[in-house]
Every structure is written in structure tokens, then in C-alpha cells.
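In C-alpha cells, one chain follows: the form predicted alone.
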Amino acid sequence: MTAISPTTSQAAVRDASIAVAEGRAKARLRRRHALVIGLRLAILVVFLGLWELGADHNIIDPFFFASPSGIWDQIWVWVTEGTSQGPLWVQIYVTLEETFLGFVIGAVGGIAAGIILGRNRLLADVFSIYIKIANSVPRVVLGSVFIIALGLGMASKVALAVVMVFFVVFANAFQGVREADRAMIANAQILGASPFQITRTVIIPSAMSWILASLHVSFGFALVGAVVGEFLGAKQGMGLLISTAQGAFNANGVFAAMIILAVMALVVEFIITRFENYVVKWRPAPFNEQGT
């Protein structure tokens, strides 16, 4: 029989040790998981009451700013008789094509200007000015802009999608280029890579967490775009839904738009924070994610 000798017997209550704080650092971020969905859901559930008993009680004048039973109302009328515009779901996928459009356009953009000015001093010394007069200028009301050039259609409505997030987009690429680890640079330099091979290797991976938060930011953005576009002048969409319930005085029907953009921005949010999660799987875990 052979003796388990003592550095074996010490390796593995030290790994028993290992697994039993993970068991626990686990179980807290369960529980204080748990806390913080059951307080939201407290908060919601007594901003409605609060809302709706208000709304019952003319605390609250229900033809100004609705109440949440008038918005259930209103929903489950679109959702099964369909609007003055057509189908429910159809002004949503309008909407979410000329937002995708735009964000996808825009955040390509911003990137590679971002990247390829962040680069290169000379050029962001020449358009530098040029920036910053077309960042001055208030982007929704280029949507007016836009639709006496490109018409009601979905052009109009992306190209100001297109607009909101460039500048966003470019801003945070810029800063990430700009902020690189030049000890890294100037290593890659030395083992002779190119100036392409530094910018993919390098340079991008650093200011790929700089890109990433501008997504978060910048689709909310996209869909402000679409929606003022669709708001200004247009065919079908969500805007065009705020805008007809507007000059109905029914506020209802404008809360429950309002509500049905807010779940379509979250449900997107929750997908890019899954994709960045998969992107910078490498990145260490937030501090408050690490049991603290």
C-alpha cells in the first residue's frame, strides 16, 4: 500500500478549501442576484400601484399621462385588432430594420474613422475641426433635412439613425485608439510587425472595451433616430404611432408605444452585452461580480 505522503495530503485540503469558497462566493452571487431581481420587481409593481390607484383617484388626470390598466388596454387592442397603421408587429419590425440599418452603418463607421484617425496624427489634426462642426450641429433636426432629400421611406429614417451614431461610435474608437499600451506598440515594433499587423493585433484589442461601451450607448441612439425620423414624416412605425395617437390626445397610446420601444431596446441590449461577454471573454470580471 502506498503512503499518501504530507505535500499530497496538504494539496488536496487546499483544493477542498478552493472549492468550498467558490461553493460559497457562488451561492452569495446567487442570492444577491436574487435580491436585486426581487427589489426591482418591488419597485415596479409599486410605482404602478401607485400610478394606477392615482389615476383612479384623480390624483393623477389619466387623459394627460394615462394609467397603467389604459396602457394594458391599449396594448392588447394592437396586439389583437392591430392599428390605424396595419399590424402591430409590423410597425415594430419597420422600426427595428431602419434602427438596425442605421446602427450597423453608423457603428462601422465611427470604427473604422475612429481607428484610422486615431492612427494617423495628420489626418485627425486636418479633420478635427471638420468634426467637430458637424458634432455641434443638433442631429434631430437633420431629420427634416433628411426627408425633404431622401423622402418618407426607410432611407430618410437611416440615414438619421446613421448620424446619431457615428459620433458616438467615433468618439469612444478614437479615444481607445488613442489610449493603446505604447510599451506593446513599440514591443511589436521591435519584433518587426507592420503597421497593419500592430493595428489588428493590437491596437483594436485594446480599444475593443472602448467600442464596446459606445454599442451600449449608441443603439439607444439608432432607435431615437428612426423613431424621430418616423415621427417627422413617414408610411408606417412606431413614431408614425406616437405621432397618430398624439393628435388623438391619446396618451395612452402614446405611453404604450413608449413601452413597447423601452422592451425592444432592452431585449437589444441584452443580446450586445451577451456579445460582448463572448467577445472580451478575456476581460477579468467587474468588482462587484467578484463576490464583493
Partner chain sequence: DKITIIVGGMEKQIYLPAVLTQQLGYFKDQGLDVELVNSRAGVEAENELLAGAVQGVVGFYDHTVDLQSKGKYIQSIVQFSQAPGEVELVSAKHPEIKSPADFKGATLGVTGLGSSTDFLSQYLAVRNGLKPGDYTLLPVGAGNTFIAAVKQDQIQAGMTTEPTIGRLLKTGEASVLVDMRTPEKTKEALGGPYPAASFYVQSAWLEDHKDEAQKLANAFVMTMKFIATHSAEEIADKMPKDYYAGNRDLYVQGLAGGKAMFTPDGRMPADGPPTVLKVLSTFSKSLQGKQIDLSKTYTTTFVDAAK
Given for the second form:
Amino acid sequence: MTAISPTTSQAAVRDASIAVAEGRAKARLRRRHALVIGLRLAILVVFLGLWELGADHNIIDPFFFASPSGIWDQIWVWVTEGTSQGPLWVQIYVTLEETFLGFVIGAVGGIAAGIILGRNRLLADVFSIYIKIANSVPRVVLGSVFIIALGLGMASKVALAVVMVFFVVFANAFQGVREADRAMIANAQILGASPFQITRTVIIPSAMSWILASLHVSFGFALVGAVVGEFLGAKQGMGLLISTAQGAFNANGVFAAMIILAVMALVVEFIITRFENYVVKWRPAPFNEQGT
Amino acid sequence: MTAISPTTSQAAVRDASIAVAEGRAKARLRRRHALVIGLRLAILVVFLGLWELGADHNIIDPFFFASPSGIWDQIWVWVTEGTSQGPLWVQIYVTLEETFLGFVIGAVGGIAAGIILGRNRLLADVFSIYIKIANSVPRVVLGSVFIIALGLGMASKVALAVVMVFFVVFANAFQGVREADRAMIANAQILGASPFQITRTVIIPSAMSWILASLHVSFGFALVGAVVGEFLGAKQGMGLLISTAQGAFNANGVFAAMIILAVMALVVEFIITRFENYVVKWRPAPFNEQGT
Amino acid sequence: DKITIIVGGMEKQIYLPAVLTQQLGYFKDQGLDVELVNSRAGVEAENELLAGAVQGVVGFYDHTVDLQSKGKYIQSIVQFSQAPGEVELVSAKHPEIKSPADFKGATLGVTGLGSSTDFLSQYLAVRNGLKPGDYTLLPVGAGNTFIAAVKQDQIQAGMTTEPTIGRLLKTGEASVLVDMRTPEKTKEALGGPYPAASFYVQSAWLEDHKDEAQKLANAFVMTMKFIATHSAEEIADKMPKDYYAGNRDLYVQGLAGGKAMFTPDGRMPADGPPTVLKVLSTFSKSLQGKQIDLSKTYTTTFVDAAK
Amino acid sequence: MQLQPMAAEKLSQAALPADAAIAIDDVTLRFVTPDGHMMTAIRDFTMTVARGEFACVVGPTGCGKSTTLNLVTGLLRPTTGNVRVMGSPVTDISRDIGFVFQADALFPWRSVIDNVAAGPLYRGMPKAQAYELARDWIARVGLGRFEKHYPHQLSGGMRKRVALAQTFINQPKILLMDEPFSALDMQTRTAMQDELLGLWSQQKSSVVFVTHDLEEAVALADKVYVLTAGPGTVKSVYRIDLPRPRVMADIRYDPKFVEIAKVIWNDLREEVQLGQSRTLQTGH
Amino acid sequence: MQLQPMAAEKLSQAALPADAAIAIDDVTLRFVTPDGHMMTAIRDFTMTVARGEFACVVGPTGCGKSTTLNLVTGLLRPTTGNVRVMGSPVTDISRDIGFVFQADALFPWRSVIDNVAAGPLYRGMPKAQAYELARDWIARVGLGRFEKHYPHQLSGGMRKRVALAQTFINQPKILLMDEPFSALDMQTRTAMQDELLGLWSQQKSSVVFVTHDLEEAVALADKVYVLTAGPGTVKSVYRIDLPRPRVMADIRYDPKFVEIAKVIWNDLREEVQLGQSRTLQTGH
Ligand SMILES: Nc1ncnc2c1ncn2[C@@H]1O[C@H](COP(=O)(O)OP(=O)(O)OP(=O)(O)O)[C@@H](O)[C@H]1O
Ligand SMILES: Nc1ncnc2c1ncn2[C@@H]1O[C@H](COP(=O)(O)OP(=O)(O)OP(=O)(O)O)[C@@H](O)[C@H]1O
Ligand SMILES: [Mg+2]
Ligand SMILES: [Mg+2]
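Could I have the structure of this protein in the form predicted in complex with the partner chain, to go alongside the form predicted alone above?
Everything in the complex follows now, all chains and molecules, and the chain you saw is the first one.
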């Protein structure tokens, strides 16, 4: 019995010190989180403060560049009294719907095209030149072509959002497929995978971080596409709100609408990041961030 | 001597058959190249043919969607007689200059920001939210802000091209840095590399294919930015040409200008591809395409 | 030194005097180095002018009134047209609309909300006994998108300018409901002349640049006289080919129909500004409850002095 | 044919039997080197593995052993010559083949059990059954506690064992293995060798096994190929006539084994020294 | 301290000397497993390597050998306990260390010579000199003809030799090697071992060498650490008193060597069997 007792106590000491170490690690994480939030807020406050000051002293002409307080007033009016086109949330909803449809169609199309061309060299050699041509078409011109072809309804805005998203996603999906590790593909082939199974279980997972990177940036682009579409002609939506505000020399209105758009983008960004963390949970942490 | 002769002749046979095999491989490559070019041309011809036919029979209204022959006439007129704004090449030069400046500034900025934030977790956590906000601002609205701030000259178009390019390049550079192999970074560290050396010799090469993928798509975007800028206000450039043609119901002019833009994009694309092949020449060919 | 002027669409017939002056070489004759910049969005042009980046704008007169309500002073020094040059077209699919009084329940196309076409359309409706809310306004821009909106029956009627008018008339997809291309018909529709296309500058700039302003006025007045004394054909010949690349006949035809809207001498018609104020103050939120001094929105001094 | 009075019979390369599981016939393979020249990796290479035969390949590093295996799988194509598997020319990757790669080729986004179950799932086995089988094989390679781990959370030796389970689970007719056991400690290695021999005799599969450990080669093989230093070609082939079944833990102490190993060792050493002196000459 | 009457002297872990090159003091390291639990990789681990000492580490696969090396480099941080290198706590990656990774860590976009010259260039040596030195080391590892090749154009063994040259060229004070020779054939391996011993004695560096080959460990080391099956901790330490300089080609036939190897082998086998039975129990 006496022989065992020192070992037990030694183990107890170890376990206690591990608990302490883990507690310390957790506290460190919490502190870091607080630091990040604090810094973000600090930057925001400094930025808005300088802007407001500049506007007050006419260094930044609020007629052109608005002022934070003016923007806030405008948002408040829109929230409480609605906009000239109806309640604010309807405008947000309309734009969000167009954006979302365009984003999904563009992303799915871009991923599909990227994978198909990435997997098939001949198709890639033949078609990539046409994709490059399409990508150099100015979107604003495309906008009027879409309005002629698809009308002034939702379809033309969605189409514009699609063409904003498609090329970015395509380029990344295509390259992601090309970068897939050849040893891994060979292994899957030998294990008995059909070309389709290889695409599904090897190519797509390895291109995933490429695709996700493009989705991050392209949701913002989809939003831009939808807004530009509304700019060119619409009954409702954030783009029309901006266009009206611009026409009335209402800089506060223009900036207020842009801030609402930014908040929309951030919310969706948050969702994409969640999805990303779920998808790439297999990924090794960098050295030094491992263990506890 | 007799002992050697069979070996020599055997070696000669082998060398001959290798020569044959290599000749066959080269011929196969040539045939494939011809096939690709042929298919590309076939698609182009079919596409243009259908368009022309459709326009002739008014299935595709040439008033809105132009016709290949009309576009060709317009380009011919511009080339031989110049445009209302002066010689065609001046318009091309102006737009190309804006695009190029915007592309370079946006790409360099995006790469730099991507690398800095990708290498520094704290900066990334603090600033990435602001980059996302900036990315959701509609570019057309930004265009007006730039015109107010920078005037109607070249600066505002360049700025617009920059903001089209920056985000795509940033997103990819950032993710590319994050994806760099941790074992390779550790190895460089242990070999004695300073953080800057690691960035230069490990991070940038491994993020290179990410960055290049974004450059491919973003030159088209830079072009779009410059053209939109000219659309909003300019005295020269392809955007103004399009705007004038649109105002004059000259669909052929609109499409002709877009085709010129596409050719510009393709030329630059070709240069980027050359650069890419040079940079990634270390890359293994996929299995089955190796050997001869 | 160099003078930069923004034109709100150089190829538009309503702004034709700007480019024509350049083409005729009148600026050079006055010893001026003028650079014309195209900008289709009116707001962009005004913002540039206010920011001091350009010296003048060729645009609609009503902006001078609107901006005064926001405390910014700009003045028209040469008035190009005394009619808006706009036409309210009605779609051929809707023969039941015979006058603005039949707009009830219809969707009316305008170039943009808050634009001149917006105010004019509403004014037409109200003058014919309708209330706001009886009709819907849809911003459809001009040109192709306007035509597409008519074709797709998204608007039953709409207000636009040449060459969109000519195109729709030619294909028979629309007909003229209210014509505001001549001073007479404008008076009939709005109850007075409606000064539209004009050349305006910042009042502050004018103070210090009387000399340049005079030279500019000289050049423009000569152009106005040229227009008055030449046929549409002859004017079209002077314009860059790209402006009528679509269809020259249509261009000339439109010009012949709309030539009458131009003032013969660049002078502001005395009863014009009040009409504009009346139209604007009925609908523009920013004007409500504001006192507008019309005399600060234009001046005929330079036109009068022009030789 | 030079017959030798002992178990290690040196064979001359006879005409290729038509029914061989693997027949590499006078193959030459050349790569393009960075400076644009051609480099011959293997030359006039002939090798046959009969059905149910266990062949080991030994040779100096860089002599073309992995290249040979890649030729059999169809991942590489010969510049000249033919490769036949089960009597028909190699055109595509065959489902009958199992290949344990020299380097890591696990799927990093799949846990151990998903990696091991990949083969059966690809081949259409129902999910439940595939996972049950996978669990079984994971236990056999001694990784029962690590089913849910991802590859980057395993040690080098553990990853190799996952790769073995991934290949063995398919029970391939033809098994190609490229230094499969070099990352394992002696004890685990012996266990894996026994596992391999069991699978082989039960499946009657044909095996090509590349190793640097000559003793391992002799202990396992029916036939040992000794390659020359690059450009690789077959230097000699030995038939190993040790009785089966062999028990890995004991066979090394068999005097016949020691004798065979010594003969081949001398043959191989000659070659390796040749290769070294050649690189030293050309090394600047 | 249990002294044994032969060359393999089993040592008890004494108090840590202050001037040791490497001192791992009662370290425990835990990883988060995929199901969110903590897994102890090494536990109560204590190890000292004096300046100029050559230590080998053997143990069953997955017992924590690579983890231990990563602790010394600073790539991993202990959960509890201390790691000191050259007397000062490990905070960042030290320039005195050379590390041959178990897996491939060459730069794929650099040719062989650029890979080997990386260390000297990072450390500020002039370009011409660095390349000259690199050429010298490339020749020493027998890759003279492959200077311009990229890593993917090399065989597994050749890549490993590039990694060795890349590390050796820096002449590190502390040399950590994780199964560096397991992909090499016997002859090349012996040459590399001689190269390593030469470098070590000339540089008076301290070496920690992980291997699965017990004979290799005994042949090279001053001190052999035997680890227990995971969670790894030190089971026993042996001092190897074979005379130096040792010639790798001959030492295996030294009777003292055979005796030592046998003693440690028995110790190790016990541990490996324990590890295996444990995984088999928990394997479903
Ligand atoms: N893609 C390639 N391009 C050029 N040369 C190559 C390529 N792949 C392999 N080689 C060359 O072919 C030769 C044989 O390589 P291989 O990988 O078959 O050797 P190995 O016998 O498997 O060696 P090891 O025992 O080290 O694994 C080597 O000299 C190598 O440099
Ligand atoms: N990132 C990680 N997350 C979770 N567990 C890990 C991680 N890295 C290593 N481990 C675990 O730590 C233990 C020790 O791993 P280590 O790589 O040190 O073994 P090793 O002794 O080097 O084995 P081998 O001889 O096979 O290389 C293993 O059980 C492994 O599963
Ligand atoms: Mg190999
Ligand atoms: Mg290890």
C-alpha cells in the first residue's frame, strides 16, 4: 500500500497542474476575444468620431460625404416612418431576395462549371477562352441588356447578381480542382472510385477551401449586382433607395443605405463562416496553437 | 567483339523505338492542339452564324442585340474613320491605361493586405470585418463618391478599377497564406528564416497559385471598373464610346466596343498565363501526362 | 486657361448646342479652351460643379431651383431650350388612355425618381384632376430600357426624349399623348414655357470669371442663332457620326420635330422660371416650405451683352 | 538457366508466360528533366509475377522501384514496351489492384474509419457493412482507439497502418506495396507481415513488394528481384525456396535463410557500390 | 542507480544538470481529440541530453517520439512542465537547432540545390558561398546529378537525402532527427550514418535521434531512451559504452554490441506487446 501511495499522489499533483494549465489557457482565449472586440470598437469609434468632427468643421463636406449623425437620423426616419417606397424592411427583403437568388445560382453555376472544366482538359482548353471573354463585359452594360431581355422585374437583377458571382467562384473552383493532390486522386482511383466518386469525395473536398474563399468575397458582389440592377430600373429595393437619395442630393440617405447593405453582408458572412468552420473541421491547427 | 555486338544492336533497337515513341507523342500533342483550335473556331462560327441568322430573320432583334455583320461594320468604321471622340486607338489606350493602373494598384494592395492579415491573426480578426463591409458597398455608388472626391479625370476610374480588383485578390491571397503547409513553415523557421524570409520564400510561393487564380479573374474586373467609371463621366475611353452608342440606339456600337474590350482582356490574359507558366514550372504534371 | 464643361449626355438632342458649339469652332473663335466631359447622371454633374472640379454644366434648368433649396447657388447663363423636349408617350397596347386624365391605375415610366420627368409626369396628372396615388411611377431610364418596358407592358405610358420618341413612333409601339417639344404645346400642357436645357455655372465662380462667362455666352448664343437659321439636315451634318450611327433619318426627323424647343438667342423666357417653380414645388419634398429666389437662378446679362 | 544448389536459385528471364498476373515486357521509361533533357528512369525492364506469386523488389534508392509499381497500376505509361496485368494491356487503373503508396496518400478530411471504409464504399458495399468491415480492419492494425481521429492527429507509423488497412480491406487480387513497413517498429512490423502473408495465402493474390530490408524480402518472397542502380533494370532474380507457411518471428534464425540472404546481399552490395561511385563521379 | 556489469548500463533519471543541451523536465502534453476529449500524448516525461551527447529514442509507434522532438524545437508547447534548450526555456524556434522531419518538408518550388542552400541563405551567407557549400553537401549525399531537379522528380529516398543535406549544411549545435534513414537502402544508410557521426564528432553537437531500428540506435548512441507505449513516458535509459570512433559497417559484428542490443530488445519487446494488447482490448 505504501508503495502505491506516492504514485497516486504524484498523479493527483499532475492532474491538478493540468487543470490549472487548462484553466489558464481558457482565460487567455477569453482575454484575446475581449481584446479583438475592443480593438474593433475602438477603430469604429475613432473613424466615426473623426468623420463627425470633420463634417462639423466642414473639412469633410457633409453635403457630399454625409455625417454619422445625419446618417443615423436618416436610418431612424426610415425605420420609424418608412421610406418613400414603403417600409424599410420591404426594401431590404426585396434586395436580399434578389441577392440571395443570384448568389445561389451564380455560386452553384460557378462551382459546377469550375469542376467540369477543371476535370476535363479538353473542355477547359476549348471553353475557358469564352469564359474570359464573358468576364470582360462591363456589368453595367450587361445590366441594360438584361433589362431588355428579362424585363424590369426581379429576373434582371438576379441575372446581374449571377454574373457578378459566377466568374469569381468559377475561377477559384477551377483552380481548386486543378490543385487537388495527384497522389490522393490516384489513391482513390486505385481504391475503386469512379470518376464521379472521385469528384465527389476527393476533388470537391480538396477544392473546398478555394470555393469557400470565393464565396466570402462573392456574396458582397451579389449584393452589388442586385443593387446596380435596381439602380437601372426598379420599383423597390435598396438600390432604388440609393438612386432616389442621390437624385435628391441626400448624401445621408446614400450612406445610410450603404450601411444597411453592409449589415446585410455581415450577417450573411457570419453564416458562411459558420458553414466553413463546420466543413473544414478536419484541418490541422497551425503549430504553436495546438495542444493546450 | 562478338560478345558485344548483340548488346549494341539491342541498344540501337531500343533507341530507335524510343525515337519512334517520342515522335508519336509529339504528333499526338500537335493533333490535340489543332483539335482545340478547331473546336474553338467551330463554336465561334456556329455562335456568330446563329446570331447573324437570327438577326436576319428578326428572331433576335438587331435593334437591341445588334448583329455580327453590323458589329463588324462598326468596328471597321471606327478603325478607318475614327470615333466621335477621336481615333479608336486613343480610346483603347486611355481605357487600358486606367485599367492597368487600377489592376496593378488593386492587385498589389490586395496581395499585401492578404499577406499581412494572413500572417497576423490579431490584425485579421480586427480588420477583416471592415474589409467585408467595404466589399458590400455597391461599386456604382462608390463611383459617384470617387468622382466627387477625385474629380472626373483618370484618378476616379483608376480608383474604381482598384476597388473591383482589391477584394478578389485580397480574399485569395489571405486564404492562400492561411493554407501554406505548416510543416514547410516549420522547416523554414528551423533552417533559420526570419518571419520576413518565411513570408518571401515559403508563404508567397505557396500562395502563388491562389494569387494567380485571382489575377486571372480580376483583370476582367479592373476593365469593368474603368469602363463603369468612364460611363459615369469621361471625355475619352471605351466606356464613353459605349455610353454614346447606347444613347444613340447604336446596338452595333455597344457590342463592337464590348468586343474590343474582350480582345483587350484576352491579350492581357495571355500575358498573365505566360507569367503563370513561368512561375509554377516546378509543379508536377498530373499522373498519366508524365513521361512521354 | 482650360474650361471644363460637363454635358449630361453629349449625344442627346436636347443638349445638342454644347457639342455643336465645339464642332462649329465657336469656342476657339472666342479664344477659349473648352473641354466637354460626358456624364449621363445629372447628379454627378452637379456634384462636380459644386465641388469646383468643373466650371460649367449643360443640364436641366430645374436643378438650379432644386439646389437653391439646399443652400447651393448655381445660375443659368445661357438658356438653350424653352420647352422640356419631353414627350409623354402612350403604349399602343393601351388606346383607352387618351389624355393624362386616364392615367388612373396606370404605371408611368420616368427616367428616375426625383428627375424632371418625374415632376412633369406628376404635374400632368394633377393638372388633369388626378391625385398622387392614382397612378404608379416606375423609373426605367431612357433609351433601350424604356423601349423594353413599353414592349413588355411594364409601363402603359411614359415620358422620354429623342431619339427614344422617334424610335417608338416609327415602330408604332407608342403614340404621342402630350408633346412638350415646342413652346406652344408646352404652354398648353403646363400653362407656361418650361425652360429646360441650359448652361449653368456656380454663382460664386461667376463673380470672379465674368470675362470667361461672357465669352462662353458669346459662343453659345452664336450656336443658338446657327440652329435657328439652319435646317435639321444641315445641323445633323455638323454632328459626329456616332450620334446618329443607329439611324440618320430618325435623327434628322427627331431634330426637325424638336428644333422649335430651342431658344433663338439663348435668352431665358421671362415667364419660364415661375412655371418650373410651380411644377417642382407641387411635388418635390425638398422645396416644400422653402423660399426660392428665382432671380438668383438665372441671368440674362451675358446673353444680352453677346454680340 | 543457371541453377544453384541452394534455396536461392538465380533465374534467367525466360519468355513471358501468357497467363502471368503481371508481365512487364522490355519496358523503357523516360522522364523530362528540368533542363529539358530526357532521363531514363528504367531501361529494358522485364518482370513477370505469376498468379499467386509473392515477388519482392530490392535495389539502391532511386533505381526505379516506385516507377515500376506505377507502371503496373497504369499511373505511368511506358515510353516503349508493354505492361500487361492479368493478360490484358494496362489502359486504365484496374479495380483488381491494391497499392500501398510510398508517401502518404490518405484523405486528410476523412477520419480513420472513413479512410478505411472508402474502398468498400467506392465499390458499392452497403454503408453499415462497409463500416463494420472497416472497424474490423482498424482493430487488426491496432488502431481501435483512433477510429475518429483525422490523419494529421496520428503519428507517422499510425498513418501508414491506416493506409495498410485501407488497401487490405479491398482484398485485391494484385497487391503492390512500396516500402509499406519502413515506418513501423520491429514488433508491429512483424505483426503486419503476418497479416500480409495471411491475406496473401487466403486470397491467392499476387504481390509485388518493394523494400530496402533484404531480410524482409527474403522472409516474405517467392522471388526476389534485384535491380541495378538507375537507370534501373533487372540485375538478377532469385527464387526463394523456404517452406511455407513461414512464421516471421522465427524465420530469421533458419540457417537456410541466413545463407540465402548472404548470397543476395553480396549481389546487391556490388550494385549499390556501383551506383554510389557513379553518383560520386558525376557529383561535382 | 542500478549499475549493470555490461556496456548497456541502465540509468535512473537523476536530477537535471543545469548545463544540459536539452532538458525536458516532467512534461505532460495533451491534445484535443476529435470527439472533444483530451488525449495525453506524453506524460511525466523527463529527459536530458548533455552537450555533445548522442541520444537515441526508441519506442512503439505512436508513443510520442515525434511529439518529444517537436517540444524541443518549440513547435509544440507542453501542457505542464518545462523544456529548456542550452539552459534557457524554449520560447521560440532556436537557430541552433537542426531538425530532420519524419515527413517530407522540402520546398516543392525549389530545386534540390535551392533547397539545400536555403539554410545558409536564411542565415545571411553570401550567395556564391552558400551555393558552393550546397553543392558540396549534395555530392556528399550522392545526388550530384540531381542538383536541378525539383523534389517531385526525385524518389522517396532521394528526397530524404536532400532533407539531410538541408539540415547538415547548417552544422547545427543541436540535431534532432526523426527516423531519418528509414527510407534508405542499407548501403546508403551506412554511408549516411558515417556522415552523421563525422559531423557530430567534429561539431561536438548534441543529437536526439529517433529510430525504429534498435541496432541502429545502439550503434550510434551514447544513451538510448526506451519509451513506453502511449501515453509515452521514459521506461528506461541505457548508456552505451561501445568505444568510439565506431565504424558502422563493422560494429554490428562486435559481440558486445550484440549483447547490448539483446538486453534492450527484451526491454522494448515487453513494452510493445503491452501497447499492442492494450489497443487490441480497446479496439472494438
Ligand atoms: N516526375 C519525374 N520527373 C523526372 N524524373 C523522375 C520523376 N519521377 C521519378 N524520377 C526519377 O526516376 C528515378 C526512379 O525513381 P523511383 O521513385 O522509381 O525510385 P525508387 O527506386 O522508388 O527509389 P526509393 O527507394 O528512394 O523510393 C529517380 O532517379 C528519379 O529521379
Ligand atoms: N494534432 C494531434 N491531435 C491529436 N493527437 C495527436 C496529434 N498529434 C499527435 N497526436 C497523438 O500523439 C501520439 C504520439 O504521436 P507521435 O507522432 O509523437 O508518435 P511517434 O512516437 O512519433 O510515432 P511514430 O513512430 O509512428 O512516428 C499519437 O497517439 C497521436 O495520435
Ligand atoms: Mg520509391
Ligand atoms: Mg513519429
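Keep in mind that what you see is a predicted model, and the values were worked out from it rather than measured. Positions refer to the first chain, counted from 1. Definition used throughout: the rigid core is the maximal C-alpha set that superposes within 1.5 Å between two forms.
- In a rigid-core overlay of the protein, Ile59 has its C-alpha displaced by at least 2 Å between these two forms.
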